[in-house]
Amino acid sequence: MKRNALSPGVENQIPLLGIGVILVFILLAGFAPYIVRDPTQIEMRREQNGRTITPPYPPSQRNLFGTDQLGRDIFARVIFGLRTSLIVGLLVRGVSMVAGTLLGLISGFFPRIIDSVIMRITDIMLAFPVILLAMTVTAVLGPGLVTVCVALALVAWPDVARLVRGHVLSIREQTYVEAARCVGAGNRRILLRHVLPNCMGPIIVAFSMGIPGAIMYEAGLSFFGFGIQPPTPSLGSIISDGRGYITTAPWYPGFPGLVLTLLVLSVNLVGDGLIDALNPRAAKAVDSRTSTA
């Protein structure tokens, strides 16, 4: 069975589709104040056919995604929630990548005591469920955007450190590293000029593949009330508020859930494309193995 039933041309277009969706979301989030109304604006009563109705209101030209139980426009809240999700995803993954890469370089290049200390701390961090540890941190520090970013960055760096350490252990044994040592290059020069550049491929892929996880964890924390607090919109909190209306107003949790799914799926598609682009040999090896199955 082949790895992918799609033709090579179609398969190469899939990451571009993900990039297109992400760009649309970024533009919507960046120009949100100029595109949609105030997401905190409340409309408790509306006249329709001579009678007064109360929210949540169904989708219409006025409210594309309908409204919540307070009459706030869900489309506006989703667009502003996208901004929150993108900020958290990029910031959390950026901080965790920097910390994890630094610790992974040190751990892989300087064995024995330093390596043992860093790896034992990493093992301890990985022993705890990510969402539970993040909830604990936010419960101690108090919920909010900054706290969520700190909590998620704190629990996201161990995987990066182990990934980078594994590549450094392999690279430091290469002949060009030994040659650099023979000509008198110091550890700092070897790390920055020879080891780190050869780790950039896996680091870039790990960065892109980790963004969806950060977005989902933020949504999960907000869903349980440990994340972004009202009145700041968050996709997770919007879905949480709408779960009680899933039978009477399915658009309430449905549209935010759909947007969150599209965002995470698109970033994953881009990550898969980066894997194939930066490591074509591994992709061909997978194709050859699965084609003979």
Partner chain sequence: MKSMQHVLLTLCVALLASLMVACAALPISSTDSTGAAQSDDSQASESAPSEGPRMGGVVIGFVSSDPKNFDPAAIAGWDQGVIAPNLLEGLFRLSPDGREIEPAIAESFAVSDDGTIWTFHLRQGAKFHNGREITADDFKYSFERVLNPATRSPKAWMLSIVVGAQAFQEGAADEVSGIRTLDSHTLEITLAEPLAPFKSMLASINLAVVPREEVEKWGEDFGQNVVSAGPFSLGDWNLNQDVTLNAFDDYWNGRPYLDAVQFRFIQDENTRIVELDAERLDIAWVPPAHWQRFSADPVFKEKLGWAETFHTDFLAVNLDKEPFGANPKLRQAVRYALDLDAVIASLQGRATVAQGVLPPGLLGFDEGAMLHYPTNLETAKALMAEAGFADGVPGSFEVILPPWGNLIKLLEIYQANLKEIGIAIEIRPTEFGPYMEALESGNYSLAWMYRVTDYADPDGFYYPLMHSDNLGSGGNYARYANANVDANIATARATVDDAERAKLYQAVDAQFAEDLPYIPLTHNIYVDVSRPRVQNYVPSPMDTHMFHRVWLAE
Contents of the next structure:
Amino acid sequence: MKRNALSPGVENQIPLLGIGVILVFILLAGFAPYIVRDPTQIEMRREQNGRTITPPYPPSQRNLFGTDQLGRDIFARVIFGLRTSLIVGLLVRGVSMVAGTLLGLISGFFPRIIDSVIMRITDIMLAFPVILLAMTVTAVLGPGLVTVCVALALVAWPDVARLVRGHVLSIREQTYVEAARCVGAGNRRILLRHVLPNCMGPIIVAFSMGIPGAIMYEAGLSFFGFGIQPPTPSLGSIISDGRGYITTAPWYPGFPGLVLTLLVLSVNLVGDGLIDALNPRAAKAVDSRTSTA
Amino acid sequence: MKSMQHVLLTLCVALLASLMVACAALPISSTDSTGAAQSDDSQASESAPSEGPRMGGVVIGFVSSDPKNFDPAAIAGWDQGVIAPNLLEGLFRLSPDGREIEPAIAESFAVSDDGTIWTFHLRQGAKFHNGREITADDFKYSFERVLNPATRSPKAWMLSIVVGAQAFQEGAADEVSGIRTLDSHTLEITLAEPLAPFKSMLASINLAVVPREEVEKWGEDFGQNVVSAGPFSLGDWNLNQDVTLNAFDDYWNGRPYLDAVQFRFIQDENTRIVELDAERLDIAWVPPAHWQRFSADPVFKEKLGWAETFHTDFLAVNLDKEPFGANPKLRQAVRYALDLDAVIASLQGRATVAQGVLPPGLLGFDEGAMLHYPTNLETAKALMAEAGFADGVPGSFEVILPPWGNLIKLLEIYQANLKEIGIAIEIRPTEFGPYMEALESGNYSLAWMYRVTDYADPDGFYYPLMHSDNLGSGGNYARYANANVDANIATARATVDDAERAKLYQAVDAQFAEDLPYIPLTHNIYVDVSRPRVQNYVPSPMDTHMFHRVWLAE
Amino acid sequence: MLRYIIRRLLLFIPILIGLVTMLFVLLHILPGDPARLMAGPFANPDVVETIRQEMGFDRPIWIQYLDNLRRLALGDFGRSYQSRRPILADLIEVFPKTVQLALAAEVTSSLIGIWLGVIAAARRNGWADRLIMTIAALNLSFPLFWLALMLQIVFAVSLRLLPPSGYGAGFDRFVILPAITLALPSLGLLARITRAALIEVINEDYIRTARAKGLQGTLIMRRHILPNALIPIVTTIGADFVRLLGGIPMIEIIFAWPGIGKYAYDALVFRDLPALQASVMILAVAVSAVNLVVDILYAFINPRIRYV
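Could the form predicted together with the partner chain be given as well, to go with the form predicted on its own?
All chains and molecules follow, beginning with the one already shown.
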């Protein structure tokens, strides 16, 4: 498997494809205001062929992806929704990775008491059903983009902490750490110079593999009305709002659904590529809890 | 090359997925055609009413979640209210269309000239589900049970006007002196002052009659084992799944045609439609996404059940809060700016514009006497200028509302409307508990709200919403206080003559149109669809669905 | 081994106390007054006050907390605020239904997922491998509520093969659609993990030896490769089962499945602390039991793992 990371073989062109899709999405999301019109513009009546029709309007030149039940352009909403979903994915994963890594390092490296306190806390968090915990936290903090990110980061860090701790435990026993200690390196130096760099592979993999989970959980929260609040669209909330229209106006949940699927697929492909490139063993360490919703 | 294959493969699968979406759209039209085939049968049975109602069968209806409790003293939720009138009955009941109050266990009644002494003659032979005959003592017991603080009934206030109720609640008396049994089938209730809507209140399921022996037998579990006197009795009940009501053979007004009604608990509105399409559910609420389809379908368009509910949606304004509370002109401007026709279009016509507090169909409703604020941005802007906000209101204002998906969509329309006249609102969906607390405590400045009445009477709107006695948690969430309005509402409550009452309410309406403490939005129309085999079913404006006279053609 | 199990069970007590404490704190800072909710919409403040006293919500927080702990320690889950029903009776009804659904989903996804993973690994880089891996990745990329509705429309409305929602005892028709919905993403994950684990083992020296000995492909797969790749697979199945137990209120709502997910969700919305904490405790116990079983399985799969 290592071979793939070095040689320009077939496999690592697929992650490149994923990276390409993600880049396109990031560009679209970043320049959303310049590409599409206002995603909150309502249009309740439209004259067409001499008669008044009501939304949802089917795809046309004017609305590439059609409109929702308020006559808002789905293409515009998808682009802006992509923006929200990417922010959620990166922010949630970023925050939970930093917190989880920090606690994992401390837990794995410092004395038993600290270790067991941190591990009992992760046990408590892990015993709590994910979506219920996220909903409770959102309800406590009041709904909104930041809240959703905080809630999802809060449920995601324990997995990361465990993963990192596991690696720290094995690295701690390696000879080069012993050697560093022998030449008088302090804890901080050993952690930052020797332990952390050797954990980076699995951490990066876990980071990328967790993004789809965060995006999916945001969609799940939207389903319960605990998600990001209107009029800000997110991919999850558009699909959740439109899912009843799947038979009567398939473009409404269909296009955002395809974009979400494409996004998650690409991130997964990139994650696979990273696993191959960085550390084949990391594949096992990625907990399923973070990769499906 | 191989990577190209992989890309192609991925695309193919993605296409397949999208095809699945497209195919999913097709089956509906095919069910339509099978539906059309069935329509001949159903029309045949409908066009042959000489056959008359058929006995037997089970109708499967829905509510969104498990009602958990049918104790009349405890009922307060929507899911309970939909089902309960089939189980519970008191002195009066609502007609199946929900518009009339009919005598139930009370065969006849008389009111003294001063309107305070009500005498009820109970029906001979009316029975509880356990077979025992109902007597006047049972009513005295049931009413005192609702009043008893130990019962914790949310509806005890309905009887607080009875003489001696307060003394009983405070523990100063063992019984309510105003409730007397003259003989086994005659009940006399004395009110502290005349109360016109009292009859409507007595038709409320909360004042249904219950047998003491069963209440005592079940204790805390009575709510799950209710025994009362309605046309159906409680049958199998599977937690979070379904509840079955069985026909009550000894119902005083004749056994129901159906053998049973089953209510399934289905929270997701799309699941309900899927269940209906799969012919496993007989009745479903029509969500906006499926309106077009059902209303255009030759079979189903005949099976749409309409109910213009006694229900008004408002934008409530906290009158204690600047700037909206302090400035009636500003509130009027808001109303002029709202494109209610667009909102109704988004509800596919399933609502009417609210011109005042009262929904049509209740006493005192008079279109001529109410406000008429057509949507007009020019007028709205002129009013904004008059109010001193020619350039719009600075800042942005939260509108709180319960977190219901379809409702949020409506608020998004209002949000866009108000943006046009320079008012920025933020939609703040709030869980039901905290939402009600904010309304009651006054910790809000703008709120979407609705009012349904507990009893089919205009008093159920005017008294809680606008009387200053009810400021805050009593229902006057706007904190509106006007001495004239108070006097008119109080007089109307105590007036038995309908024409006179109507006049008083219209005077209140005139003042309301000027002050606009609540900005009226719409009256909802509830529309459900039933399968062709369901006959004689009508949803009621009180959100109750009566199955006593419903039958199945098959 | 027995000592190990007992130690694990003892370790579980502080976790439960922690859970209860966390829930208690969360529910008390949550906006929303249970007494107010119990009184129903348009309620009279006197009634709310009566309920508050009756339920003891007017006592100091720490007394409520200790009282709550004491009752739980005595095994008294109390009555639900919402229905006034004994919670234990409710849980006995709803929890097995969730286990039933989760088991059905997990068994399906394990059987199919491992099978697909084995095929993909055996035909590594062939077209079957690519197809399977693409499907696996796609399965992980659909929002569940979307998948659920599609399955309902196709199998229940168009084909009329299965009931779209509802509950049936045992492993009958009702369980099929929700179980498939839940199994699809698990299946994708499991296929990927299995493939990765197998490929890693295949590259080990002893497999080459076996192949050099001339053993048949399928025999090598069954005798040597699969047993050695089982640990990551079992880990994944365990973690996935845990997810299914705790994370499916959405599926239970869409399929009107009367399980503990929906029950706990209702309890949260209603601020029904006793019902919510009892549900979470049961789920936590179940999660730990699954984890314990997984750990014990490790010992069977790989006798070199010792428990102390």
